[in-house]
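The form predicted on its own is given below as one chain in structure tokens.
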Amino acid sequence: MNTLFDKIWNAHVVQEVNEGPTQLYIDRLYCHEVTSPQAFEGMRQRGLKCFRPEKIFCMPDHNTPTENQDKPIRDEVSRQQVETLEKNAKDFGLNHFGLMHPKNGIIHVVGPERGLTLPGMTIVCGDSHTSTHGAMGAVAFGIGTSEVEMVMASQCILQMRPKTMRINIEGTLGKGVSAKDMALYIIARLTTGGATGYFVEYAGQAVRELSMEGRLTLCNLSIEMGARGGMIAPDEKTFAYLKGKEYAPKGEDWERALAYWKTLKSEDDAVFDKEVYFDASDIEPMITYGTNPGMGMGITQEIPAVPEDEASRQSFQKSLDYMGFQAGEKLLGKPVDYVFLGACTNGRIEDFRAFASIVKGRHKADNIVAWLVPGSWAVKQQIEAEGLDKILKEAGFEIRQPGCSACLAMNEDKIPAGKYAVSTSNRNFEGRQGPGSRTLLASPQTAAAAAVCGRITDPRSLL
């Protein structure tokens, strides 16, 4: 009767408090510069060392500039946060991949690509998009600063056990439709609170057919519908992706791990607290029109009518007013100002391949400022090894240095007030990309189409 989630969770239970939380063992703690300083300070004040320092990996990503990383960071707050993480990692004897380190990048990109994230693990980080790692068949979720300190001190965490939900997407995605579109479609249908209290397992033909990088994108956005996390059962694609990775098991350890990983799937008679079904053929390229990721629609559709109930009507109208849109209008053809390719959602090599496939033989529109930011130095190297940088350069684009970049306004890559940005990131809240900025979430293909046309364009028309 066990679900995939149950199997991993149960294997990590240290003890359970009657009618209270579970003490859960954590296999991997990822630390970045934003949510860790207070946790380290708490450890110092209590005179504690990290219980299992080899299980903790630190790297800056939110505050890092995407140009001139070899020079001191100009913004004082950002520089202080990045330097503080380096000092804390050194003081506590932790793995640290700092700026310009070949293993640096966005923590949720580096973890899987280096084999630090493995099937069957429990993984936490002081960042909501830790759900990304669930694509490898792990139980991964974001935690608060006090919980980061708890894991540092004990390698355990107190957690209430979430309910389970399975989202089945059957059938095959259409041409020009990606994992990002799948995720935005699900969030639009379920709403941003539709999975609150649940840990989601994605299943069905369309999910199995996704590449590992597509699965990482899908799980990344789980948090945007309120889920505690998202996960996908590991399969031959997962094993092939991990084989030979730097931190993955080797030799006999690999064979042993593989035998265990193959047991990590929900049983045929597994019972979920909730099941949902979608048809992949109903999904077209998606774009958001509002100020939360649930306010999304197919790119050919019209913005929905204003809801009738008072509370929903006010927030819906406020959102449209902020975006400068009206109910009933189409977004196709609307001019935009910025295009951002990157983030822990879409900063991987496949995302750059998808973007390049649209812009190849075309040129960036004059009205567009484009930021193309790899999720890690490894991704940047692969872009160059495959010659994608040349295709992009010929089309008028340049590749920046790795980091979270314009996903959130914590570094120099900010969208100016009132400007529209088609962004491959995960959140479109008011001011998320800069005070007064207006964000339209979309896939790499849709971002590329906007970049060469200067306006919102159905990427299928350019394929």
Second form
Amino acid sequence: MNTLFDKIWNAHVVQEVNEGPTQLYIDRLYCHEVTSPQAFEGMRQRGLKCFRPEKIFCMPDHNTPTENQDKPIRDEVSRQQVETLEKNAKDFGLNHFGLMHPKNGIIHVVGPERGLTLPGMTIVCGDSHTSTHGAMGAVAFGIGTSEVEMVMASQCILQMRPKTMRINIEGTLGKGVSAKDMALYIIARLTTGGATGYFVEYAGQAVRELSMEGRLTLCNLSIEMGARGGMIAPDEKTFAYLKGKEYAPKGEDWERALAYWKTLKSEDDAVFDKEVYFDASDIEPMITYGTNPGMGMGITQEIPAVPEDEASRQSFQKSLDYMGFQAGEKLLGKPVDYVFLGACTNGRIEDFRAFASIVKGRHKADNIVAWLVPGSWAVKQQIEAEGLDKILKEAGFEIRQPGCSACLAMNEDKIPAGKYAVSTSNRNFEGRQGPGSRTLLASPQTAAAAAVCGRITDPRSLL
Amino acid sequence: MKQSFHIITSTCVPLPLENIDTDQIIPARFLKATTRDEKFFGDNLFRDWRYRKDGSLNPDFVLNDARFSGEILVAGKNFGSGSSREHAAWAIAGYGFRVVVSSFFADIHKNNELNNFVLPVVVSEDFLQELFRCIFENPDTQVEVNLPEQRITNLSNGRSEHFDINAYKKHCLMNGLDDIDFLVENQDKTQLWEQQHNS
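Could you output the structure for the form predicted together with its partner chain, given that the previous block was the form predicted on its own?
Now the full complex is given, and it begins with the chain already shown.
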């Protein structure tokens, strides 16, 4: 029991419930507007106050429009949900970064970039992509609204201890291959439910070589193979990233924290319930062809044959029918309609650098509608500080205001029925980006290649 | 809503698709509600499969097939993958299901069902496929789900399997208790932990 996960979990056990779950202390609760209102409603009905309001941070992101955020939200129901969060945060005395607040953005982008997410923490949010924060060396996982209410009421949660899995990726990623491709490759190999019941630690040379932004992307997608969460041992890159961040410890507190953080790694004799191994040099730019993130393949590959067993056949065929694809065909060269860069998966500065590096000196194809959406105001400022906005503008792209945008069709950015979108988001489920929308998940580089070519293109051909 | 759960005997609604994600159970555009209105969510359960684009009922979808009804939903493996939205569990409960049977559930959704007094029952793939066959051959097929004994029985052929649930959660379901009651009662232990950990 000396894995990275065990160390953090064990340090947060308040008690073991007899023949039941663990009562686990939670260091940080993040709340967005969609999965919190019924938790606040429950708190009011029970007459409860938040047990540790200073540990709770709230911000709207799902419903936020990606333009004219200084004006009232046009969709009345969206506006009401955003306003409800603001009121709830005020009533319960919680930290709140509202629309147009300089610290606003997608909650999973803001937490790490502000130093709110730190190594060794337990972190939860009513959002499955809470796994993102594991990149900082935290135990972070998504929960339901009843569980959000538990944490509000007690700063604790009742959870069964998950099993542990280590995913080792040795070797070095090829040129034009990113953390997103690594994640889509692993999910395709393990399937969309392949890590259900497990908490994953990513390890190996290719993981250590990822930037912090790349690690956040990798951990973000842990839930797409069913994992309870994903995490990476903190190292010098993590510490350098955090040093000086607004909410990170300072001075002596920093030194004390650093000494502890350096102990947060799986010991050499650590035993995992499951270990899997991949070679980074086997990974090429990935793209999905179906309606779950496990239905992905190398961009030069052909869609696999329909499975023979009856139970899987129907689901697979339904998926291809929805996408308008045939088993055995290639996707390279197929025209697409939309390109989306953003989301908690790929809305960070490195993603914009990667996109810009491909489109620089080229121009957006006429058949493409492109939405480039930074994950936070801080990312947007950094884009401008580095002059990436000029490169993108010259290539025919504009930068929108931060939010979840076209990832999940809760705001104005929706992909129309039947249209194909190469998207850097995390889910290609039926209707995810709008009723009838057809999503092809890919990296920022692959999205950029589609944006300038108007069709599915291997980004390595544009390097 | 809180209600005690013991034995349920019912016909079933079969949905033999794998990897049914919570975006299908309740699409994101229905997540804008700020109250826990189970009827609203139940009315929109499987919305985009249940209705055609023009808003008319899709006669090919099982919820619109008069042959099938009951308090038990039977679904293919990896049910409830994807988003953590508890609205999916509210929709299932709001529609009137008390049990979901599958060979495999996604973790977050499974917890969400339990927290809403809907019982997720994990059966073997073989039991599941046979149950699908029985239901399609005879939609009047009854299934008994016995929580005290942790046993599910296909009453058309008597085949039965044990299912797992931890003793704490079983006690909660059988007595209509929830985790928040427990955690609020245990706040002294939480404060003690905070003192010991300088938190």
